[in-house]
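Presented as structure tokens, the chain that follows is alone, the form predicted on its own.
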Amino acid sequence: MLSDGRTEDELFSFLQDARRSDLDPRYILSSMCTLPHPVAQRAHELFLETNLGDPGLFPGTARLERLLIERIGALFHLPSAGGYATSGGTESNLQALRLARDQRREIRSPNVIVPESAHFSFRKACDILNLEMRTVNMDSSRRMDASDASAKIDASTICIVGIAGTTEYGMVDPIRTLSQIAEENRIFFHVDAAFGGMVIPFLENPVPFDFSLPGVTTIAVDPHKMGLSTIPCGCLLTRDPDLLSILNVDTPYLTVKQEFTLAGTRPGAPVAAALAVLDYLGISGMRSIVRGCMKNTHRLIDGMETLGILRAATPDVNVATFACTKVPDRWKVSWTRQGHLRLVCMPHVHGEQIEEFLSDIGEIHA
């Protein structure tokens, strides 16, 4: 620390430089977050010093948190769910793990069947929870082997993972046929939706991922993402709005004694703001942000097709991925475990963004 500080100038001087550094939005094809909406950011501002870890104290945004849950369920089948707002999806899977590993504690060596399209987070949620990962195949579509991951299931399963839209090529597991498999086994069932929770719903043919689904026990989203929230804020959502106290640990020095969640501070500011953000648009606005995304990424695959590279899947959600090697070095892009070169048409990307990536590129691949 400074012995004497700095002033406001010097300070906010310091601030704008080290923010100047961050890449440009415009240029950054890899990233799952995007720009805020701008209620988003107002909402935010309203609220920066609440902590859901101490509701008592703020009964109003323990409200807000009540009814983002409720929206989110209204919008995945089940206005009754329960859940809660996590800092994001790694939070909301490993919650979900220890749900299903909490549930089955006479199980002395538990597994859990993930597929390998599977987020990391996974990894890191067994590792905390001891539990075995199992590893499913993709089939040739780069979906979940359902049949696979029925194969893999024994007396020690205690919860089969499905994703509706991974994160490297967009693709939507078979959530019925695996939703089927968890009923039939009796084996909790999640669904990691972070990315794809926020866009499925507003497809003109959405698939079934949901607590339309009988078998599906819980589901991750992250408004922070396709929800155009400010950072962080995710949701992990249960059929039961009871299950999650199984998690209660004692907080006797709290205003409630009891709670549930992972974290004990808990901001208050991102839960309104993605409220604010749902409750602004409404189910038309949001329908026409995913008609933008998807829209553009239909156009960054016939492109990039027009100029001999081809995708490497054809994807559920706004995420595209070729085989190609070079990109012009102004474009953020990233690649997939399996190589290929991974685009997100985030609603920061527009249609000019897609138009000029694809002169770019081309003049690479002319």
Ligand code: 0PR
Second form
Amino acid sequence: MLSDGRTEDELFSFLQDARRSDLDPRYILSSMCTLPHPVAQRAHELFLETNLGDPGLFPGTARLERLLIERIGALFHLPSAGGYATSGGTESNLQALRLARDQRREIRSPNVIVPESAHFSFRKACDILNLEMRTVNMDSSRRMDASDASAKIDASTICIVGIAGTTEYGMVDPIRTLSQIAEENRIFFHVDAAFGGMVIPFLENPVPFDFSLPGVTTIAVDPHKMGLSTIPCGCLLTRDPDLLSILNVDTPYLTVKQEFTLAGTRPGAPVAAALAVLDYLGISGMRSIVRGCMKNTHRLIDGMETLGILRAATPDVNVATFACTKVPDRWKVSWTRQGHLRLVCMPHVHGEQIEEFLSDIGEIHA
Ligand code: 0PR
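Could I have the structure of this protein in the form predicted in complex with the named molecule, to go alongside the form predicted on its own above?
Every chain and every other molecule in the complex is listed next, the one we just looked at coming first.
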């Protein structure tokens, strides 16, 4: 029940109590989010009340959103890409499929080709948009089997989805081959790089996954994951800067007369935060963060295998998986649908924690 109000001290001790029940991030090895970078926090605070849903009131913030899309577009080899800041991967994936569907309105029972490894957001999107989801098998490396994808395409296929950095095993699908298949069949090709989009460009040997491949139509990427931004900040990028306009609805009483976004009110704060991190760290700063995460991932795999706990995959990004069923209690880990132990080496997971984890798990597996 709503009270008659309470003192600020009382209120904040109540809030801090709740906060103390949240888990200590040092022991969280299951999350694809991380502690926001200090410049992200500072930028976020500066933009608290900004609403990108009515951009005419916040032209400065709206400019930052355009800059964020431009920066990521350039990182993805297409500075002229279109796009906007979403609430995260789920919204980006939903909007991408919506674009694909609305481009092919003449198709009566549309289907989408999605790898088995896809994030569950595709299930939600297909449900909402009334699309048939055709699931593609994995190959032995846990990447999408491109020939199975090809075999599942028919005249009612409106979209192929590839994943650059799978949620469970950290694999990058054969995006180049899928791009060719999409081009040959003239089908919309969406790349879900929600996780990998802020990792792959900063690797020593990046695999092609972006607009450098001519078949790629749209890309989802989340600054609130490896971009060290505050939550919520995802981005949907489109090769054609005008593509999103097919989703336009009239918004007669706003400062802009049409919008293509899913949400109406949209926070500017995490967008400013995402841009702040990218501009502050730059390419070399991001490379160094990604290098650290990959180093920890490889050390974790080596350390576990030395203990006799074998890897389930050799990942392309910072997700490590193992044939293992027991983990010491204080560590927060996750398990894949196939029952593998899954550990994500996010920027908040430092080398010391990896060593501590290895020593803890070594004790129970001795
Ligand atoms: N696409 C991929 C490849 C993803 O990994 C995720 C989320 C999404 C799309 C959906 O993104 P949003 O959750 O931003 O809508 N991957 C993580 C997952 O579901 C998200 C996550 C983050 C989960 C932190 C737990 C957690 O503590 O596993």
